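Next up: a single chain in structure tokens, the form predicted on its own.
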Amino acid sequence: MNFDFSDEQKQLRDEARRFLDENCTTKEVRAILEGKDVYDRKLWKGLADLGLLGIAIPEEFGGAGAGRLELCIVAEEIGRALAPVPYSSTVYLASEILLRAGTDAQKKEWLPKIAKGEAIGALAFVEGPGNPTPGGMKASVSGGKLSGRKTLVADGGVADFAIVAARAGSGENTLSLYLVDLKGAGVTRANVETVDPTRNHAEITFANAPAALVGNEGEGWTLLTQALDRAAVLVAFEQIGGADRALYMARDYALDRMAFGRQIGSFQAIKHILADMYVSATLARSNAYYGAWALSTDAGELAEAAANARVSATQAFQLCAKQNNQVHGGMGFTWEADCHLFYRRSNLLALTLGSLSWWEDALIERMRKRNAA
């Protein structure tokens, strides 16, 4: 496959990078890390003003009406900047689910607000330790009222609404998706500490909270896995953005730092570390590009391409963030150095949408099905 972004899409990348370089320095990231706010509200508004929150939302709902390739480009720059905003949960997940399965009324109510930066969305599907399974979800809906508990909801503490996976009955095929106004009755939230406080997580308890069906009853697991596959490609772009920046941080430090009268980048051990980082990041980019093509064309290979992108990008970001620390030596493990910002984000994203092992198993199963076909 011969794939690349167009000149116009690359111009979008340049503009997004310029904006984030000016408005999302590590100083702003550290401010959120140190608890001065839950997310960067000024940056969130700036992204909305630039049209980057609604870039993939149709114009009829107040968005820019661009495609998924443009969203991939923005995702990479969000990852490169370590942007402390609820972008992935709102744009990759909540917005995409509404676009694909929401009613006209749900779309008209929430999508324009997302595009304007006036609403934050979340996807609530995890209920305990381990990877998600249909049988492991016990939250239920009866008479339009939702009860249950969801753990580790990304941006759940700041979200205005959530798409929640819950059962409509006691049968095996009753899992459905529901839209819940998190500022309404019957909702209790408690923030959860994670390795990266710049991305909010919360536990949400529902007690007869009003819930509106999204999609058809009983197709919750299908809609959920499709949403996770599509989001996996976009998160992969966030991860390669972070991996690339960690790689160049390490390279620049290796060129500047002197030891025994020489740049440490001239030492073979450092060269090998940087080479491994480069190879891993480049492989991840190749797989992410394949995923971008499949996502933008709704290709039949999307499920496999998404898992492949997810696995390779997770491995690349974790490797580059870890080795960036190593190249910086003792300095890299200090609070003053920025290395830990990337290390934190790499480990958080490794568990977003399900663990690495879950996606590895999914990739193997999807490859097996293709070969058996």
Second form
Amino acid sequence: MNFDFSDEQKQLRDEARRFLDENCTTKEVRAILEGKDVYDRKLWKGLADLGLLGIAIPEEFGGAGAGRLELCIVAEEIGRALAPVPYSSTVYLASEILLRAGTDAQKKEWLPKIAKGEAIGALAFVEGPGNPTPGGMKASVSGGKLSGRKTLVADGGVADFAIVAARAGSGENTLSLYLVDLKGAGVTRANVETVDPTRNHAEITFANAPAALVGNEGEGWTLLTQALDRAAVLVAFEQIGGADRALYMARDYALDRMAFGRQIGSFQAIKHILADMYVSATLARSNAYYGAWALSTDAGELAEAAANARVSATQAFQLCAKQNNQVHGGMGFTWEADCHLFYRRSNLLALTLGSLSWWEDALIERMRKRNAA
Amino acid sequence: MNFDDTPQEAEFRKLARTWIEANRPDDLLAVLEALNPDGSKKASTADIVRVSKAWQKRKADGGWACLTWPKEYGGRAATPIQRVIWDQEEGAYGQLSQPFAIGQGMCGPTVMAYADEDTKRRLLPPLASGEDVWCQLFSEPAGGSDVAGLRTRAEKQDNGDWLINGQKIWTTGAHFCDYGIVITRNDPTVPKHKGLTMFWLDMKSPGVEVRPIKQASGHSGFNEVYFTNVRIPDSQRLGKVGDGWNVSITTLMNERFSIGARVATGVPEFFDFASSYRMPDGTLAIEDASVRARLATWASRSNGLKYTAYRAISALSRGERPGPENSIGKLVSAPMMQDIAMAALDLQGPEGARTIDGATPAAKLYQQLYHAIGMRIAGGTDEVMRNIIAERVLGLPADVRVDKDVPFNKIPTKGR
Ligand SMILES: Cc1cc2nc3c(=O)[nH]c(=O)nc-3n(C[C@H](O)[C@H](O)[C@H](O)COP(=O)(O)OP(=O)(O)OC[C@H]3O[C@@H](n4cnc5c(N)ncnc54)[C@H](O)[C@@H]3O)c2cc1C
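Now that you have shown the form predicted on its own, what about the form predicted in complex with its partner chain?
Entire complex below, previous chain first.
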């Protein structure tokens, strides 16, 4: 058994970490938080130059042609750095959907641009409160024109194109995926403020926007859930990256800060908080690794492994981030300390792709399916 | 990243599987399961020990006992990864090894590290083959977590023998054990970690009295052990006089319990229970949103333990030492088992209070309600495990130890 990343993959991690340590400190994250721009363009360009935007895109479409394990490695570093860039929307969602379901022409048009950092993609599926259901989506397409409203699209304000879930008719199984050029006609966008302003979100209204089918008509729900499963593994890596960094930030503070004549890290209440953070982060890491294996091999276990990784990583990052604030005392509630950057990101990532309760439900459903088989 | 064996591992697995296939102890396991429907009160210790010894002997004769031990001590000189493979192949039959867990897992390695060659060749092979069962006599009324606070005295006699007086407690299996390792205080005038000495002893030595303790579950798995003028020859000393603390660390470091072995969490039992238990409105419990939410958390934590073990196995397979992440096992599984057992009762409403025996999922969960109490304490309490993770893994300061440099006989003994 070799349930670990290879030496070359670990080298890639070191490279990505070195690059992000230099180019994505919390100063850069704060610049976006404070509204200097909608995403870090310089960092995006740097990621493109390093080949990290197209890392999992085949060479024929301008990428590096590496596998999903390499992508998991990069995802962890993106999460660790709280990178304020549209990486997950573009790389885990848009480009992965095109790779799996797009036409050759669609791949040729968009994937090389993604790899070069010249196009940002997004996935538009949220219509109002509640987790996604196949019946809940009202946006529709007729005669190749899409109309409807997607209320919260991650990176929707900065994306060049979006994969949009919409109905091809009024019947039951008509949900389909479409590619829409967001710079084209019939698209209006308004940025939405969220719990984590370091990642752009927008509401997008489509009024007869030209839309091209991605995959088959009526296949939308299947493609969407598959895409969310695959992205869940990658986002789980972002989450364990963030969880780990919040854990060690809290540990370091506990060693530095004195109270009652002692390091606060010598109080058991603090030690036990940190031990629980470590436990949660460790479980989440191991679950994410299993998700990585399933993703990289397209295993039959992927759906269950993804839900498992997602539940675990969401809980770990939320726990580590909120307890990092707690260990920092009053300082943890300031704008100045970096704690809230992790808190914001952990809460955003807990909701994106569907919230925790939705994934918990999915995990049980998938366990039942396996048991019945 | 893959789950494949290396060619050598595959070859070893085939060897193990073939042997188990030809020697499978289904008869013994059936006896165990009939006797002991998941820990119910009716189990008879003597019968459990009898069937376990039968399987252990069969394994020893085939060269499959204590795999990583040297051959001259009854082992197979196998690598750590081979032991994991064996455990995986042994699967459910591994339940039959339970009475030997402490002796082979902790006492054996301590004897191996500190006894002289003759003693090792004499004591270890029958420990490996299950003919002798060993116990660990560490905890005392005065100290479990703080085991260095122990008070059992060892006094050197003129002829070189030691005279032991005092009391041990919580000694698992003492009532059926042949030998034990015992840690004692030889010098109460020096700080507590410094005046300790370790011995091995025959449990039938005159002056040793074993009294089973009735547990909260109603069973009796552990005991009080009294020592009244028990004579131990100096040749049975393990390590130097006054070095017992360091020797005990060897023992505790060998808590190898978990790697590769399946830890009980209660998750499969709860999954089965919730998949068959009907709520008052006729729907299955597993269709209830709150049940699903809790079960999902438990399942993902239980999976996390499994895959953490896989990471450790991978390290072994590369010939490396597994990292500290393996220290989380019991801290995750024991409290979770308790929560799960309580959730199963809760779903049944007032009827949940009814005692149930047997091998149904509900009955198993009912037993785990009690089993979990002990698991959260044995081998380091939840709180002590958190201290260990905080200090040894995360590098936080050690607890303030007010008694550290105080002569043992000057340490206060009453809380109030
Ligand atoms: C099923 C079972 C089997 C056992 N088998 C054996 C055996 O075979 N051989 C053997 O020698 N022992 C055995 N034990 C004993 C076991 O190791 C001790 O019970 C355990 O170490 C706790 O010690 P204690 O009972 O003295 O509790 P205490 O140490 O008095 O603990 C009481 C409470 O105080 C807390 N506490 C104590 N110290 C600290 C600290 N430093 N920081 C924070 N909290 C603390 C504990 O967490 C606990 O909640 C067994 C116990 C059980 C339950």
